[in-house]
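Shown here is one chain on its own, the form predicted on its own, set out as structure tokens.
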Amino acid sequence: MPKSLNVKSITTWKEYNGRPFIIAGPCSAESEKQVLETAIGLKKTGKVDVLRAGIWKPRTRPNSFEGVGSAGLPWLKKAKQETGLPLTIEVANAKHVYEALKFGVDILWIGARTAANPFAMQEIATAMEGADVGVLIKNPINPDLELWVGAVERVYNAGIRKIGLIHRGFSTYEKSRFRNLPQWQIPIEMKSRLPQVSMLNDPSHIGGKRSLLLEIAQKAMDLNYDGLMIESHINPDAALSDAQQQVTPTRLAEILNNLVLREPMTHNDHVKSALDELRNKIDFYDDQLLEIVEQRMEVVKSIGQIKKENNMSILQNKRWEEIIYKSIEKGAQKGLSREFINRAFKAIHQESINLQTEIMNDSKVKR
């Protein structure tokens, strides 16, 4: 897909109260007076762009909440009428594509475990031909860029122009502070493959809990997301779903009221000029980093070929095992994170067995 994806900006979409675009809304649509009391509550903030909440919700295991279903539908039509702020649901398959615009929902996202289904995807871009509604998608579950890619050009392709991104973080067995990590690399990959289409933050659903929200909020708008999809509920501790990571509007108030936001840009010359020295540094240093990681290769092929004269296997545990224990301890010594030591470290080992094993298979090492 080019660079030059002929989309409209989220912004242009409705009437917004401006940067950042906020969606919010109860995670789950549980009664009809939850919904009106949320999206009344909301409304009142006067910072809120559209309502949000789950009809359908896909849930890991079965015999949980699972959503109230089409039967909400009219619900989110009358806090529409009410309140004047436009409706977002998530659709899973072309019914859920049907009822929601036989309702009159302005904007369809599609959920992390859809994105990642092709033919899912596909059935939901079929269903939206010809519609003029916006679509936001979310990244896929696991880390798949490509996924990604190709679940907004089979949008693309049904010819909806109103399309838009959404960063929810990534599931993960690790232990983390997140329910899902957020891997900011790979969303800012992603803009950089389609910088016309608009990115959105979940805070929600990367954190998993409130005391999180304003710090990746705030992470998110440094990094220059057009807005954020925040989870909000009159009472979040008698939700049905998601009950942690949800606030009520006034909570969510005053969490965008402590947002700070920064300009991508200056004009001030003596700022540019200090960027750029402190920039040239950086790929002075990035040359470097690039020259040992080039010499520490060598030197696992020479291991690589050791190993292959005397019959010895490639992965060696306890050795491994040193180095990641060692490099965290001096990591921490040194300011960095474990996270990140252990990200970097894994991926350099991955690296060192691909060409071990390319030795070991007497192919030619292309480097």
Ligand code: PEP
The other form holds:
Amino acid sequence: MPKSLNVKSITTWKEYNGRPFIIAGPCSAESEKQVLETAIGLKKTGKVDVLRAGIWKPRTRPNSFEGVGSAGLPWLKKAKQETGLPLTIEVANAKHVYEALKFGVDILWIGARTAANPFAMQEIATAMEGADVGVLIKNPINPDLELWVGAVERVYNAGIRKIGLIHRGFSTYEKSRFRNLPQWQIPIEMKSRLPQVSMLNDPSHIGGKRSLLLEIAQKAMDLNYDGLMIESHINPDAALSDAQQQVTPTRLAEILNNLVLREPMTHNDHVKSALDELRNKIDFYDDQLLEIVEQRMEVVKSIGQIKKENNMSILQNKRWEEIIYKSIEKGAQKGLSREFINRAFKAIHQESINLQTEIMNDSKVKR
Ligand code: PEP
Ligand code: MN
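Switch from the form predicted on its own, shown above, to the form predicted together with the named molecule and output its structure.
Every component of the complex follows; first up is the chain already shown.
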């Protein structure tokens, strides 16, 4: 695949209302009335660029509402005629693609479960060949960057040039405040891998509840995302899917009005030089950090050598528990978060174990 993809930014796909690019609409199309009323409400906000609705719904458990299927396409078409809003729907197989294209759907989005499945991705990409359609690819449900890149490559290789990404968070078994863990480092890395591809954020599926939408959307804006996909329903409490995370068009407009948009760059020279000075300091401390880590690893290697010569095991649980406990306490006294110290030290410890394993396996242990 070429290093730099020749794709068009989502802001050029159509005229839009200004940053951020907003896609909104119900989780699922439920009836003609619900689709039309929601679309009209969204249009009235003056902030929405594209209308979304799911008609084929991938549900975790059977017997949940699985969408109205192709019957929803004429409702969406009517909503587009009445509001002028372009449409996006989710496609999960070739048949969905053909039906959506037949109805003139402007943008197809690929859901998180489908993006995780290379067979499905290839089938969908092949079905799109030659179409002038926008394609938005959600992150796969599992935190696998290569799989996400692979999904983009398949669509790109099918000749599609209007490609964008949607960060919707990652499945988790652990209980968390989020429905899907944001793991912001993954979309950030994706942005640096594919800088030409627009990145939207889906705070609805990350948060899973209305109260988290603004906080997540704000964070996405602070990280320079290009836009948002947010679920909005004319009567959210009565929604047949994802009721807790949907908001009315009026509430959506309030959330969008509350977003603070910051610029990635400043033109103020004073601010620039103050930042440069601080960044120099950061670089200095980063160099020091690296040097200290290097020195620590040298000590780890010497210990590995002694353990090898004396036929001792690498992992000494008690010693390790003491280290981590002490470091967390010391860090906390310095105002560093316990969770951060725990993660940072565990990463260092893992590397130490790897180094010592290499030393152990270098040649047979002497007896
Ligand atoms: C949706 O957007 O309604 C949806 C099913 O999303 P995801 O693929 O992110 O779960
Ligand atoms: Mn949904």
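Quick caveat: nothing in here was measured; it's all calculated off a predicted structure. Numbering follows the first chain given and starts at 1. Here the rigid core means the biggest group of C-alpha atoms that line up within 1.5 Å when the two forms are laid on top of each other.
Y98: CA moves less than 2 Å between the two forms after rigid-core fitting. Fitting the two forms on the rigid core leaves the C-alpha of K346 displaced by at least 2 angstroms between the two forms.
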